[in-house]
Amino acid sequence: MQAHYLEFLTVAFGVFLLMFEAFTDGKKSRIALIAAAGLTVILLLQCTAPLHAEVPSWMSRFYAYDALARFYKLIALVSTILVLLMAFDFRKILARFTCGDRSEESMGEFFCLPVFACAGLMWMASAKDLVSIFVALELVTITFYVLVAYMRRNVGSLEAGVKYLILGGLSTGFLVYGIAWVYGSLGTTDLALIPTALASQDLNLSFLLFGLALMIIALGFKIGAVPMQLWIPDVYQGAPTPITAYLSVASKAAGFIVMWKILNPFLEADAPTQAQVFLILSIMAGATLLYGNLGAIKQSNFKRLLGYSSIAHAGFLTIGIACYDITAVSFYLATYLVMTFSAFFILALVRNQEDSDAIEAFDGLGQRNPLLAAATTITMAAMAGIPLTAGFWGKFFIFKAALTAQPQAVSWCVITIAFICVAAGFYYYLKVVKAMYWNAARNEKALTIPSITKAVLITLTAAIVIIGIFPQPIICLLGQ
């Protein structure tokens, strides 16, 4: 099938959902699972669609198909379908605070809603205009909106909601404008005209500068980078658990591969911005990795020292884009891919049965699950960027591009900080680790591990193992 139907596909297949959890009574959560194996055939087609097939031309305007457009669908089919099975394991809490019971009546479109984001993630990598960039943008924000907020019995939950509403509003009013300046400035919102218009001897540098400034602010918000970084540590904590996941990766890959395409024309050599952005993205990427980093050390809860870590990853991030090396970029998300849902499924489980998120939740699961245990220990190595672990090649990708980069994009100041960061990592995964195998436990229970939790954990702990050591599948998928 070509690639270009998919998307379209994945639309119907959420309608359908939809019908379906609409004319059903009794257990909702099968909807997750009926989801899940609809995106798993979708993610087959898309491994087999032709790389280069046409797209008809009342698209093309529009959209275009590439190894990396298909490297992003495939984070985001992935993502969502990850997102769902973890869902379904977490249903205990979900039916707790939004129906109050046992009864699952309520849940049926929280399964549905995250196949039409993954439309919207789909559409947003194989965007090619600054039209269809702000569409698909906001058919994935709006579903968020929903999503974050859906635990409507829990304050947290609704707080969260508020204040992903407000700031994501205040993004878009961001974008809307940056886009109408540039517009204003270039006369086109296509990016592949964009390097010629920019020839252009009638540019008006200081009115396209300005619209620049106002996108990147807005793209900041989508990728959790500063300034417009504050809305994470309380919407990470205050969303459902798979939705904070689905917010670390799915979104976070969609907002740096669209900050890609649409800076990518501004960072070319005989750009005359080029020399401006680097510099935003510079301090971006320094500032970012210190709020993430010193947020980080302090904190007392799981999920909020993973919200705090994806600040600095988006840090680390920015260095690649700032070193205009997309391959750099894309192998960190792949690894943060596996090494971040693997995170969060394991505190799914832990909330599930200790019903906290704090790290003292993993007192003594050294004793009381060693399985579980170990899997813990090697995603928070990978996260700090051990080697041997997935979460090493990613860093070392990026710092690589930071040093051989040429002109020199990002100062020494911020490779510093970031090599500091780094340590620092060490210091807040790791106190996850201490507290499995050295503190004591508060009480003996085992936890146990549902079957699709320990399938999914076997499988990500295995590929956070395997790309360590073999990391080439990853560069081979991006067609290098």
Contents of the next structure:
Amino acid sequence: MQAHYLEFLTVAFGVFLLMFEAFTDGKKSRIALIAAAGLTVILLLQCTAPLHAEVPSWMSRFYAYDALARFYKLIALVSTILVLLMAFDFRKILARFTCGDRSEESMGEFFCLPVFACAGLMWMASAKDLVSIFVALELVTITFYVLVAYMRRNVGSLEAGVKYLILGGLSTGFLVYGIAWVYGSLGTTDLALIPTALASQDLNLSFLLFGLALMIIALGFKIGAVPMQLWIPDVYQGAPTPITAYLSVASKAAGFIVMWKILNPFLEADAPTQAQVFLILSIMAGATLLYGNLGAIKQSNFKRLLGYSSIAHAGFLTIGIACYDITAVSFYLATYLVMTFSAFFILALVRNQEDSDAIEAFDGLGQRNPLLAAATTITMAAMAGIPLTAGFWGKFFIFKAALTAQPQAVSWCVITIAFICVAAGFYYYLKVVKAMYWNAARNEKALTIPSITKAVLITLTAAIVIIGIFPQPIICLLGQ
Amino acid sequence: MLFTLILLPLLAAIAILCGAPARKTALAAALGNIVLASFPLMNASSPNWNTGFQVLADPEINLSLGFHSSGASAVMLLLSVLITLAAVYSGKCPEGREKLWFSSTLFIAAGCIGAFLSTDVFFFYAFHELALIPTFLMIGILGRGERKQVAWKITIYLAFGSIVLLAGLLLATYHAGSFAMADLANAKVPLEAQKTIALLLIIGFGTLISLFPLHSWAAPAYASAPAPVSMLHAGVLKKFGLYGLLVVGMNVAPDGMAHWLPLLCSLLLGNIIWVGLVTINQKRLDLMFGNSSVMHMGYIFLAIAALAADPSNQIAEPAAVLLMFAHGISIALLFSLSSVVEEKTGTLEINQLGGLAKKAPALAFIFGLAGMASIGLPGLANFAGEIMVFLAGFASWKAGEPLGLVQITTIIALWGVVISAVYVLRAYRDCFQGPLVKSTEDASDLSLCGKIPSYMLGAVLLIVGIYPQIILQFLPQQ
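Previous: the form predicted alone; requested now: the form predicted together with the partner chain:
So here's everything in the complex, that chain up top.
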């Protein structure tokens, strides 16, 4: 099947699910399973899509399908499927804060909306024009406004929703305004034409840089980089856990592919903007790393810890963008997907049974459920970047990119900050491991793992170890 | 073949976690590993053992195992499998924690063997990290005393060391353009880069080896760790850093190492003299041996310093490797026996012990043997190593010339022999001789189970002491 049908298929599937939701009674949570199954079929169909195939002329200006697009579509599909599965096992808490009566009466849309978000993410991976990028990005963001605030009987969720909405709206404004300035100075929104426009003599560099700065700020919001990171801890904590995972992985991945696409022409060696954009990104990366890691150290809530850690990861990824190395960034995002989802599955499970997101809820887990504790240990080791886990390779490629980037290597200052931050990571990730094994359990009751979560966790932790030993397949997937 | 040496303990550990009988599986794996290791060790110089598997195309990284051409890896493999077997035998596992106890021991062993056999810098580093995680867990969960603080302290120290080390290794591989150790040896690295690499490696490896002043984690960690962990960590894992300095540091940045020679010499004297004096003041057996282990690292650093000062030094590297082996065996034996003493008498405070030799003659004998070995009594393995280190210090000095830095360091370092004789002999006298005291009245002798590993390691000390060629044969004469 041609790749561009996949997005249409996904949207149609989403509409079908909404209809299905409206016209059927009974357990709404099965929609999650249907949606996950449907997306799996689309995932399989995507494997048959030929690379670089002809795109109909009416959409060829907006749409391209190459190895990179395939990779990010895979990330979008896999993370949506995982979110739906997590939401299925998370449905009790969701129902408690949505319907109030523990029925599943009014939570059907919760399982349909991710499908639309997924369509937006897939579209974004293929977009090649500032306009189509903007439209796809908004499709995703608006879906997220709803999803973040979905637990309407929970004050935290509402607060998170409002924060996300206001800051998201602001960043949208920045983005459109930035696009307008860039269009005004270059005369095109087609990313492929920007290098030619950049080479023209009558370019007003300050107008262009002003537009670029606005766009970088807006993208900083999507990826959670300084100075637009302030929403992350609160929104992550307040949003329903599956949606936090979705925000943390898919939305961030989308933010980075968009950032790459937009900034790529401006970072090229002969672009007049290269030095300035590079400088902005380096400063952003350094500040993000420091903020994320220093903030994470004192957290006692696991969900907030993951929020800060996601800021920290954004710092590493920004180094990759600044070094002009999309392979390193993409690889990092793939490993980030695996370990972050693993962490959120664990968090959702513990939250479900202990009714708490605090790290204390993990006390004595090593005794109460050794399998879960082992999975958590591997996941945290991967997050910290310990070798033989997937997380190490992500950081490895970023450092390699930073050391070898041409023509400008990222300054030693940023590399040193990054190294210190890796060491800081050991401290706060291992705090969870410490709680599991060293602290006495608060109660002796063994934790039970629902079968879907169990299967997913085993798959994800196995993937962490396998990628940790043998990362080449992912590089091959990137077409390198 | 070499892969099986790593896979066997790993698979056994996973089997234990899945419910296989812990002790029997661990013993079978440790014994199996000795048998398996004996084949490649018989003919370690053969290139047939080298195997590899590419895990990444750019930069090229291989999961490749083999014996390093200097032969040090073969000796370290022998050390690892011997101590693994002894460690599985040693120590009393707390009720109900067999899974954790034995699987962690095997994980550490697999990490050690993997690190020493890796011929690719990446996996060399990675396997070492694999061994560290179960170490933290074991100390944190099953350690003694202030276990949580101790485990936390070593986590932070070793994480810091690892990160600095990683920076050094990445810089080295960046300049050499390859991760294969063989290519690192032939790399032409500019002098300025060599200085940076060497400094990073000295700090990084130095933290892992407890080089003064980064040593303060080591003694409390060994004192707190359960017996198998302190045996494997002090006996084997700590040699990772020394091995790394020999095969990576000296190969990729020989001039850089020479540049930092004054620093290295003053720090190693800190290990030998300062930590030596600290050791004399210890009141507990486990802390004393922990500190003595830190102190003895100084001698091995001395051999490395001699090599750095003069890369053509013929005996420095064999001296370092022989002493690493001897120290590994003797310190593992001492930690194992200290845990036996605690098990029999309930205390490790030296002033609460006395006359143990009357009640436990076998224990007293083997403890004495290990103690004498650790102070370098002739006829035991450490003597051969230490004497070679001191000879290495003077190997590049010609009579009539003024003394160089390494020679002066060697002369000061010789005082370490006196210091270690003081504390070991005094501890032995206080614990094993004299009249019986309250804690030793009901003590019993070593059981058969305790005798097997102790006699095995004791025999190794004797054999290597009398005939050091058995180890030196692995190290090709240049």
